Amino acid sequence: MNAFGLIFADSYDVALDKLTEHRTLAAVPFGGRYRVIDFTLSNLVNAGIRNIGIITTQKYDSLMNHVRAGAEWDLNRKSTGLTFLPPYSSEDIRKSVYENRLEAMQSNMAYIRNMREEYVIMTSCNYIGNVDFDKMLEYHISTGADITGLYTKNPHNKAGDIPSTEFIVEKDQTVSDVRITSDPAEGACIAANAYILKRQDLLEVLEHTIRENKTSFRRHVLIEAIERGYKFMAYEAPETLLFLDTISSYMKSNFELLDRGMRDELFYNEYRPVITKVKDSAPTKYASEAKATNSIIADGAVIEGEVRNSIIFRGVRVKKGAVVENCVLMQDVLVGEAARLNYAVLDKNVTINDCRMLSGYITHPFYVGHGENI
């Protein structure tokens, strides 16, 4: 394919202040074995594209361990291959630390300018979905646009409480306006925050909006490109996109994985794979009185108690009596004997003593942060 990719690893329009307090948004962990940046990596790779650089600002040891020189996603190239902008790494702007995207982009115009590819595809790490972005770009050449934005009319989980960017789309697919809604009405196109545009109109963009001082990506790029007439094209996800708005859903979208039907659709296309880091572990050991309903339990893990409608992490390990309801266990947890879980998100090597009860509900789950012990 003709184009790079740009990943925005870390988290402007979500509120996962506890999920993150440790690691950004992309190295999140979602479903049973994967972080988030193994959606939208497998996303990009599978469209035939070999350049990706992953900007980053803060806190992406774990990503960085996690994607490592990109061997599992065939970007250890010699001469292509997966990149990692951090920080401090641009004399076209100095900043710190990347307050929203536009910054994120003007502070690695350099890499930008050395990408041989024509076209960029620029993505979000906000939502989860087997996104086939080959599509999106062949839309974005044959419709003629200047910009092409992906968006959805069913963003599942999407939060109300948190600000969304909604297209307004007319009949011919062009987009007239950009705004930002915390209450979208239903039906409303709402962007997934995924763009695609040719490098060189990039790099122009971005001299412009560093000589005028500007930085919003909306107000100062996408608006102001429909007010000088360029063509907006407005791109509709075929695919279900699950959103990570807030802890309640990032619970949900990982609870949509208990339905099939969603399983089916993010892992089981035989061209668009989801790949991850492997890792070796043993398979999951069931005890005798173990009882497991309606849930994804990953390798590695041990369950002597009662698992229903979870998603168990590896290394998990469950003791006897204990009853785990309605929860999302990361890597590592322990759940001691008799202990009870329902609504609860706990993050990795949590240890839930004997005989403790946490309970939250699905609108305001319990989280339980990295390494605590209760």
The other form holds:
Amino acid sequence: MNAFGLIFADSYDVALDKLTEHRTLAAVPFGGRYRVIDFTLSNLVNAGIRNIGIITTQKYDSLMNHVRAGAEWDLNRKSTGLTFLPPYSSEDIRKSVYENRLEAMQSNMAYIRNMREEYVIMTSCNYIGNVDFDKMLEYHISTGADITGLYTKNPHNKAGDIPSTEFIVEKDQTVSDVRITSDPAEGACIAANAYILKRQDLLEVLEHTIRENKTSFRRHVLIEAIERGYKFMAYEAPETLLFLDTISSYMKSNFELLDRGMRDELFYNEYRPVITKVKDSAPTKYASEAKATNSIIADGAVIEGEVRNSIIFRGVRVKKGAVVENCVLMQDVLVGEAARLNYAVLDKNVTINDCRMLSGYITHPFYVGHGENI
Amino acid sequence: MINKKQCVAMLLAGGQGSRLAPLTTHIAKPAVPFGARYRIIDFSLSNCVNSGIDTVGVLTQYQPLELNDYLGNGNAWDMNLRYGGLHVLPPYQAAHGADWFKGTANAIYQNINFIKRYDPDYVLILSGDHIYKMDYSIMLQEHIDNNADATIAVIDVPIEEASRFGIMSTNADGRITEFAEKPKHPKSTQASMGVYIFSTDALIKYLEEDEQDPDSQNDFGKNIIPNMLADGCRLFAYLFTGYWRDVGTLSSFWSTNMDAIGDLPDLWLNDPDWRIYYRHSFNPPQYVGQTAQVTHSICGDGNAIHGKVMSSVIFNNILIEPEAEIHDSIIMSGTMVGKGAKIEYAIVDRGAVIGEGAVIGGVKESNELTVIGKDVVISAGAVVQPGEVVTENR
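Swap state to the form predicted together with its partner chain from the form predicted alone:
Starting with the chain above, the whole complex follows.
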């Protein structure tokens, strides 16, 4: 694979509010035993990519803890591998907090210059999917594109009130415009913020935008490319993309894993496994009174009460008589005896004391922040 | 800069485990899956890690391919170290010829250069086929305090079972006065666990002497320990009171697995202070379906459970179809249990397929454990009688 990967770990187009209050988007837990970055990294590694840079500006502590040297993805190699790209890493621009993707790349030109691969695959972490980037690169090369953007016409759980990037795609699959839309029309081509182009072209664009003091990837890179007559191709993801725009869409995307077809597509692709950091947790334990149906239940969880239609992360304990319904319970949540939860998203280490009742609605989940005690 | 190793462990993992057949037909006993996500050897290796021992020689011989793959470079146990760490030690060819390991003592003798290279003060000898959680550092401290040449870990067994073990008699200080291998009339109930700590010099001396003796069976229990006792060496018993099981037979393998389930299990796998490390396969979390009923059980990853599971140990990547029922059983990775199939008091080895409506085994009370071998396909509606061991498709 003659490409390296560039991951934007930060949350530029989402409104996950408290979920990303203490962590970057890439580190948001997902699907029982993963974090968002697991899908992104696995997609790139499964496409044969051996060099990956993760651009991150703030709150990257939990991300670094999770990914470390990338050993789980076989990225801890001698000559290639994973590079964290925090702020202040080079001389090109001196900005502590990048406000957008373009600034993030401008600040990390040294890394991009040092790579030897011909192409770069860059992607954000605002979607979950088992995306075959190898195929996308093949498409990029075979169409003779200068730049190729990933999109989907069926963005699962995209929130209408969050601005989306939309491609205007012509019959020949070229992109004629890139717009920001709220509430996009049915069948609109929603960009997933993943692009492929030549490394050399990217460097030239970055140098040019630095000279001209330009800061918008969409306006000053994508639209300018179209205006100058470059070949900008749209690549429609054959895979399902689950979006994470708001806490409600985050919850709904988690719940999609309760569908067998979705699980098969995401997890049971023989050559494209989703890899995550390992924890050496004990097996999932079901007590004599346990009742668990239609749920994802991760290892290390102890189920003594009732769980329905929920996503249960590692190390969660649901005590006797508790009823957990339509919930996402992150790592090490403790649900006390006879507590009742419905449409709640509980962040890591939350404690729900005995007999407490919390209820949200699918559009407005009850969110409880990291480590809180109710 | 290298760090001197105080204690190096030698883990005997070459045994065939023939009484565990057919589980051990294709793999060494220490590599047999255990407890929904582990292998038997994980317990000894995790004990080492948790006791602060980071250098382990694993002596392999029988069917080592899968065991070697599993051990890899030891990274799963944090033993991929620059100096020390996990080493797989197979039988090898040397200038004076080549030999299989003749007995437990000979296996260590053949790897004496491994011990000499690290030059530890103490050598811990372990078997790779026991399930237990033990802090070796406490035993080592006793060994040091006693100024012992060797310390043997013992557990208290019921007197009627004592004839199956190596039995120690000790004086008031815990010093061993007599050792009898599987005695007909046991004089004590202190049974050897197969866990020894030797002071390195004494170990090397007795291993070298033992090797010169053509009549020796080159076994720790039969030769080394009796010889040391005869010479008046300082041998001490270390009484271990925690959980320890020998999983030498199918029925003890079954019951030890069952010890890991329940609300207050004898074998507590969730212990945050004594983690059991293992090599992971990257499976998604498990899914329990609309029609699932899972109670009093432990389950691994990647499963899709739609049927009823009670009092069972379920490994990874298993599909249990609706209306299937599993009671008191061990279901290993990659198996498929068809719609309406019923499995009771059975061990189903990896990759087996149980057809729709098939009936495997019978009630636990019958005391007849049923075993379905690796990759065996049981066709729809077939019946496997209690106590059968099935290794061919039917």
